[in-house]
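Single chain ahead, written as structure tokens, the form predicted on its own.
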Amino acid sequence: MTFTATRTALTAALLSSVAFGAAAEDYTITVWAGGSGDNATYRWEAIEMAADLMEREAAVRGEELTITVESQAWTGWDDFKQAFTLASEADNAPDIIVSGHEDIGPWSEAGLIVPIEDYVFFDSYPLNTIYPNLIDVATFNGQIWGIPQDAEARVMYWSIPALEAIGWSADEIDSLPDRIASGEFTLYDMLDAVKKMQDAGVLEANMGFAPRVSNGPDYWQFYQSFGGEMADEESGKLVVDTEALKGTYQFFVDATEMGVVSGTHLGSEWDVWHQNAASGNYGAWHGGTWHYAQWTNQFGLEDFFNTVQYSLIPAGNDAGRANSITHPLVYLVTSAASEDEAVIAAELIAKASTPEINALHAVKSAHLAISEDETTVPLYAENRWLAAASERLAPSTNAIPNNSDFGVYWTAMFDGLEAAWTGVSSVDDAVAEVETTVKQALGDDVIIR
């Protein structure tokens, strides 16, 4: 992909005033980050490091530049997004916001963010090193709105001791990821395996399979496992594939009826889920690459590579494929920033995206690199989990669409899953409700198959 620098003349003039002006310059840049726990502090600390670097570069040029970075973080998403929306309405939103790429569509259409391509050069270091597919994730309606802050893959994890306890050989365990990637080993093979673990007394009832306990991009992986497509590649319209939805919902209904997961699993406590995963109490469970850091740093998992196997999410049937969804967070410049603050904010984001700085976040939080150059940074290259995940999982990832209407579909899809899983609705009725809801909301902007 060739990127074109589109910085405006006004922006160029403002940059010039920062880089070459004689007068002392003082700026305060505010940064808000969502979904950021103790392992993700570099989402804003990287901006602080970039500010220090910009100040030092100015000093070398004989200029006076002071940048104060004020940051605020939320561990969850709902409160964070509500806070940003309210702050935008009150004209006191931050200059930089770190959020999921799916927010680009609605926030750009609402005028809450500005296209970052107006302020930085994507054909210059370090932005020219970022993976093109991640730049695509930060693009909406032909404009680049953000810069990827991290990348990830979502993973099916397996208990090696539990597999051994039901008679699996070392070769069978070692070859499992390849058999899943080829489609030979499916989601229903997984249910059979974890049911054997329970029947053998290796695991307690309802502990064979432990899906994510709340809504998230993860459940779209199962939709893809049954052949679902989220958006039409040619038209960009959202796609409701009713057969893929039926396959997805029926899979979780079948898992519940087999007794390998509870009908009340959704809504369970995250800490309980993490502790069980780290303690080897599940047969198979799905999560993110970043959970490795939580389990090893906070939940006592000491021997990951000898006790946990990891793979793509298996295919569900012949129509589907083994897959993984990546959900990069992106740095965005908000429309609350003045033009000169936006210039400074964009430059800080670009500097924070250098391989060495981003590697600090990747290793601390167990996220994947945003560029090939970053994978060669010794801190990253020497991390066994990141190297393994980058090789086995990252090449098979795709992202949810940057479509401003996707939230409607996402909510309806998860509501249908929950209704079928808990027995409130039949699978057919749940799928019909999704179709009706999305069609009524989006009309001709959605394709029903």
The other form holds:
Amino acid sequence: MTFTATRTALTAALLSSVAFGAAAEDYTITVWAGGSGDNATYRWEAIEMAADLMEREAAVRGEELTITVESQAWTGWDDFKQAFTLASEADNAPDIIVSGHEDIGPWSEAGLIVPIEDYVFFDSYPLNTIYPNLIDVATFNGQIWGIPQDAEARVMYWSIPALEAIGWSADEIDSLPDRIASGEFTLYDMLDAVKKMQDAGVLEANMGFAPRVSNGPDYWQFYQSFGGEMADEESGKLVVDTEALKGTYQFFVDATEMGVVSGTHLGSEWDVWHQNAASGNYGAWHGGTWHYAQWTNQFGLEDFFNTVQYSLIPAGNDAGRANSITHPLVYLVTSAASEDEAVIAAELIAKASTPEINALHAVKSAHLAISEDETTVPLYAENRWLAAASERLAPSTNAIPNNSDFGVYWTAMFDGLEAAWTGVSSVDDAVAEVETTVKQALGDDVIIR
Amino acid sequence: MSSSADLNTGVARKSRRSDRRRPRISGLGLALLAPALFLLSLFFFAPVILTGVFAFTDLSTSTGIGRGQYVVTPNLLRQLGDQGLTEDDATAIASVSISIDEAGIARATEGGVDPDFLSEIEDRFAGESFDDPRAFSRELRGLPNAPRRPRELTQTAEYFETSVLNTRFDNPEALTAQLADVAPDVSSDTIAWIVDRSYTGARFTTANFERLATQKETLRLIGNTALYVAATLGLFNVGLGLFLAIVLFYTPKPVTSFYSTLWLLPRITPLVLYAIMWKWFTWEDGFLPIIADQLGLPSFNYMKGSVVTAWMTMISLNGFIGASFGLILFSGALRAIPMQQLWASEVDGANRWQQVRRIILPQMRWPILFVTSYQTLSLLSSYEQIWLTTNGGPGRTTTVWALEAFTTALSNYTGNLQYGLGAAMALVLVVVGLVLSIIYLRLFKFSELVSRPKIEL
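Could you please show the structure of the form predicted in complex with the partner chain, as a counterpart to the form predicted on its own just displayed?
Full complex below, order starting with the chain above.
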């Protein structure tokens, strides 16, 4: 009798613990976000918000779900990508990673990430509202690996007071973006204009033109301005267009020789660049849409719309076109996540991509919307800069190719640019060096034009 | 008998003599050495051997460090198409067939799919087939018992799917079997070729060394490294170290200890802090440019603003760390010089310069040898200070071999880190270091230093 009673009690206890175990789910999801400064906190806070939402939805369904989100923000890119790849090899990687879409190539080949399309429905809300071209950017080898976290455009900025000082009329300044878009106003016209500003004493020497100070997708815009194509659309192979590269390198060499930018500009400090850009010390400079947030929030730029004109990156010659590159970050689920964690992680990412939540990131960091619906969220729609950039710049943007070999080409292209720009080698030698390096590393997988 | 006795004594004598020459190996000695040998193999031999192995591979982020897998991707088929794979074969391999048959139902049941859902699938789609997985998933979602979570649905769909594309296999046999299943008309030679090419892991290759031997960049890196090592070593680590040691040798004791401590500051300051101090020192609006501005000299970012000043900054900031090392060693060596020699020279009327030239420097050969060889090796492999300050710029004008190896293997904007190429570069450094060590030891006749004393003590 006693024995039976004990056994019944034991069975009941066991059963209840099993039942409890089935109902209460407890997850810890780790998120690492790269290139994330003070303005980009919603890259991981959106996941925290999504976790809260998911817990509430589970409670409504009568389930008990606890999700703890642990996040790490990385300000840089090099150390972030190094940390992630090494952590993955050591089985120590986070469950969700926010990185540039170009990492999908090498990371998916190495098996560090899993295709998110296995975990979410792309024809359900909110993923069905995301712009199809952004989904393409997250696609590699016929599979969708990630969900776009933001979009952007890269911009040529112009100092309106400096343009006025060399006698440009208000009409000329207003029509500048259109003249650039049509290809009428080229990169060399820009050099002439900023040279005039320097000669007139409006700007100091070497301050006429201020390109980005470090490696980044931006320099591929100039390659496109001179007619270059990064990858062949039909075969998907990378393309080294030697004429376009020569045009690009020569442009920066010419700019240095004209004295509108210093030969050692690359590698100078971001903060100094931001400060000068925000203070109107440059004639023309190029950066991203998101820099607007930094200048207005941290560097004291007050009257942006009356002091700064903005446009696409002008064409370099007849072969090229005015253009802008978008470099969306993507949410990726890593192979470090267990199957259960991956399911939760993917659903969190999908929830974090709802228009309202993503708009918080877009507006706070001055990035562009990932869906048409997001542009109608009042917070976003009321933002003058985002509305303007979405209209003037976004339609002309394209992305760098998702190709695991692109890194080799990218590094070689930037090395060549530095070599030519600093005068370490001639433009022809620098281009020949890029051609040799890329050909040597990639063989038949690259087309040399 | 006697002759044999003589012979025996001869052997005994000979063996005693050889005993004295051959170092005796004692068990205790080995036991005492064991921890050191263990640490040496763990922290020196193992990394060098691994570097040596990695140097002959194409290891990178995309190959991963561990064992690779076998996966046929659309990109691979495209590449193979360029190398002779026929269009028909490629299409056959890329094909996906989804058929709702008994085998699939059995697999799904075994996999634990909800029986209600499964019976709905059977009722609705039995005997049908699809060629687009996404279309099939959409159909499944329409069923009343479809699972809420997308993952469960896609997993259920996979039980009915026969395809090879984008599926990762752990061994070549599994992929071969699946390929033969999906594309039975493709010849076994072609399948073997595809399986070989589908390996995602690293392969052995000598391409890294071929690339290093043929690219122009190598020459520039060698030039930069040679200039960096020679200038830092000559001007600071040995030159300034020796100069300071001699100056302090002749100054009164209380002053000496103060200055010696002062010169140690660069070495004991944490590296990152030291780098920041140099930035504060050399950047526009920093200490030096402000002073230069006051004096009417060119004032700009000396660290990154021009090639010459970047080199000067890089050499000085490394040199001040190295100088303290030389200072300590040389000071110690100076104290070992018998004072009588200096007193005697003073009696003979020698001035300070003559004392330095004729008495001090000749006796400083060993410390100079040690500092030169030790610091050459540490400078050859050091990149941290450069990385934190000029970062090889402006342009790539101050990039040295070790920094390039580091960025290639471990720190790269695009995320595809080339471990293999980086290891090859590191291996070159190891070999250069070994060769230089041998040259130094010969040059300074190290064997004399460690030879047996000519008189027995």
